[in-house]
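Single chain ahead, written as structure tokens, the form predicted alone.
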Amino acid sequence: MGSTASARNGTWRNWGGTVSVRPAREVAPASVDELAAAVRRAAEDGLPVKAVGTGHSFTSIAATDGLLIRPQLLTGIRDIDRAAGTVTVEAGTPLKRLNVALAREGLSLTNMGDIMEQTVSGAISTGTHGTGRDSASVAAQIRGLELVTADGSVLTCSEKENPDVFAAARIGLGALGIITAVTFAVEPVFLLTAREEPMPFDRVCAEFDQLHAENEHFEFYWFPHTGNTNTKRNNRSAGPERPVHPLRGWVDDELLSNGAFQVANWVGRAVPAGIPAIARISSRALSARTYTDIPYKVFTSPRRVRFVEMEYAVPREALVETLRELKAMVDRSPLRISFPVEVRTAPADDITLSTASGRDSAYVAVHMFKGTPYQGYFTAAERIFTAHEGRPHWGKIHTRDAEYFSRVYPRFGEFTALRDRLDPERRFRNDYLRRVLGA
């Protein structure tokens, strides 16, 4: 994912092209005090308030026709506490910039997602995650938060200070306040060895429990219309550092994974009947490789081909059955799917509305090339996911509502009660929050 959201003629659009809004006004505050003052002025004028990051959510979670806050001036590291193993960072900082700055200081997050274009606050507010046997989402690494609440006051929280807010606001959906700073747990930078290799779909399913148990970070991509997957295992290494050769990296990550894949999707969009043949070629395009590098260079990769996405977290023990049902649905349908299905895992955490809250989880993400009809595929996939009590990623396309979430999140009522207390007048409201949280 390269470029971010755009604004033309006063209209804000997200990266995937699924959302566009025209806010009444926009501000880019340069300090927490300026942000708080903007929230108070919006309250006086009766305007709802939302903050946007780089627009990588496919849902309208950040959309507003009121006051749109752009946090691009609230960036950089505030404080590094090496004794405590924490770093406090301004909420508008892009993850890419944070990762580079941490590496310069000899530090790293323990786990991260597979892209780093998002802002810190945007990533945590929607539940961005990577894959991990023992290490959880980006939000699970938070040790403290600072946010501006609906009345314009500044509230800080941690496990010891306002712990009820901390339990919820780490993945707060933008419903509890505007995050201004985040304190992360960090550790000395380490090395990961990545092993990438093709593997048959049936073998991955048969050996999934073993692959998950034996690797710190395991993920794979299944190519619809084929029986092929590409797998990736990331494990800590004593070194030495052996990064991908620059030429091999350009061929694999730019020429094949982005350039040729873009062309293949253009062809597939024009001639859908050719997609199965294209999928068979694409699934064999990348050969096995092994490399060792610092975390963000292993966990993340460039995504320049634009798409729309749905992702659900299902109980980890239900993953293989879910995948087999998804494959059977695709095989018997007239659907033509040009994008691979991404599968990752996360351990249970204690964040109120985390998709892994209280249960070990597996994530299944389905994608469609931007500009191609996705509704039929996503509707059929969502039917499978929800039959397994799946929880949709808050920033990715889904059709679920508050009634559904009250059933699949045991602590859903805790979150809505906290929202009633912190934002009784719904200053941070929008249509998306009305649907997923209720009035």
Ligand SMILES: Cc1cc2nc3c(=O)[nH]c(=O)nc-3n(C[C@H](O)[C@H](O)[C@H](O)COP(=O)(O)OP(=O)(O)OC[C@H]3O[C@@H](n4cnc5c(N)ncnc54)[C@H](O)[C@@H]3O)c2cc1C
The other form holds:
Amino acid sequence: MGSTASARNGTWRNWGGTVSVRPAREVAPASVDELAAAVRRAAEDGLPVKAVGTGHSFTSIAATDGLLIRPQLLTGIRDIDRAAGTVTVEAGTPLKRLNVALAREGLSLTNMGDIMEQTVSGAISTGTHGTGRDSASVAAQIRGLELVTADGSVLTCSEKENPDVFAAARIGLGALGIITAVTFAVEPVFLLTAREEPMPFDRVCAEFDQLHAENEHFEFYWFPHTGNTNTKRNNRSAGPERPVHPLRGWVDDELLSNGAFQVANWVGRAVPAGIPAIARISSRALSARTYTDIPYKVFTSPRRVRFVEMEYAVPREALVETLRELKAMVDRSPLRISFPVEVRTAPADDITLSTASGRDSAYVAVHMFKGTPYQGYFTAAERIFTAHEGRPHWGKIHTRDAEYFSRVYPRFGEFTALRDRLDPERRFRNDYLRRVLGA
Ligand SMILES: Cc1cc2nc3c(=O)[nH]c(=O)nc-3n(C[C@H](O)[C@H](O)[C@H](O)COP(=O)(O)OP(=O)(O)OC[C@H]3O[C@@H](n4cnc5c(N)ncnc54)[C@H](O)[C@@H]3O)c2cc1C
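Can you switch from the form predicted alone and show the form predicted together with the ligand instead?
Let us now look at the entire complex, which starts with that chain.
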């Protein structure tokens, strides 16, 4: 927890430094019973309640001035069911701990995001995703959930049990209850071969459909002010295991992607006019490499340079047009952007408020170095994303409200009706939920 969200003098701050709040009180329950009792006590005192993970959301989705429930004592694996291919974990378990424990058992999740610092419950609640042609977000890999609801009772759900709750609560925005345990589908650990390769922006755009169709996991980073991208293709492999050489890993993943990149961002913040030249150098710093390793070592990497981020999911067929518009906007503006734009995909899923709910999606993420004004860039980018009926990541900066969401999510009313039933008094309210859900 110390390296992510911080709590000094009773103030809680998120990783990106965009949110700080003083909760009225904090608890770190060590059991479901303790957690349920804390929710009941808060109700008696008329306090709103919020559970936090590691504070990796850039929005104020986790903020509360009421009771803050911390995750650190609700961690670990509860059960592994090899016959069913599932593992049940306590809600506060960091993804890192889950990945390492699963690998030790010869198991793995199928797909994951870029980092593994977050808690399982925090990650799923905002729809955290990686990139995939056939496999979707972390929440889409859930087979069951256990929640403490507003009246302090325990509710379990799956495809068979309370299926209406299961449909929504996998990406519940913290609005439906406090998750206490998550059951994930897992599979025998497998190997992925990663091929990382620079590629011109125009070529990636021209060949995007093919690159997506031919690879299980395709993603790329475009460097604003340049026509350069770095692409990454991950595909299952029969082996042998060929991890990145430790020295090359240190040079690429620590020195260039974090250390030198941090320095480049400091220089860019001090002298914005130099950013295009820095971008041309950064975009050429990483050369092609191929390696084969277990999933979490291929999917995730350390992100030490602090930033703020906006990410929208657009219909996959609108991706190339969206990107060309974004590039044209940056090219004709005075903006100076030192962070690459990240592009990923997900297949349609069946979760009510998943950014990929009911539609094949492509994600476009824009970032700014922490401490640099981001509003101008994000506002211009958001105008492009929303023109394509984009859906913002629930944990990343956006300005959308319930009226917008009721248009871009066909099942929006299903979610709010369930919330009315499970939390009629809005025990789990905060300002963010009021804006995005409308009450
Ligand atoms: C460096 C960095 C890299 C990132 N990479 C990716 C990425 O690759 N893909 C992606 O999609 N996102 C990514 N994100 C976003 C991040 O995954 C999400 O914001 C995620 O929700 C953060 O998880 P957390 O544990 O920090 O939760 P928090 O940010 O602390 O909380 C998120 C939400 O979960 C709720 N919550 C937490 N615990 C519970 C619980 N027990 N019950 C009910 N609700 C709960 C909170 O109330 C809040 O609503 C990244 C963020 C950062 C800072």
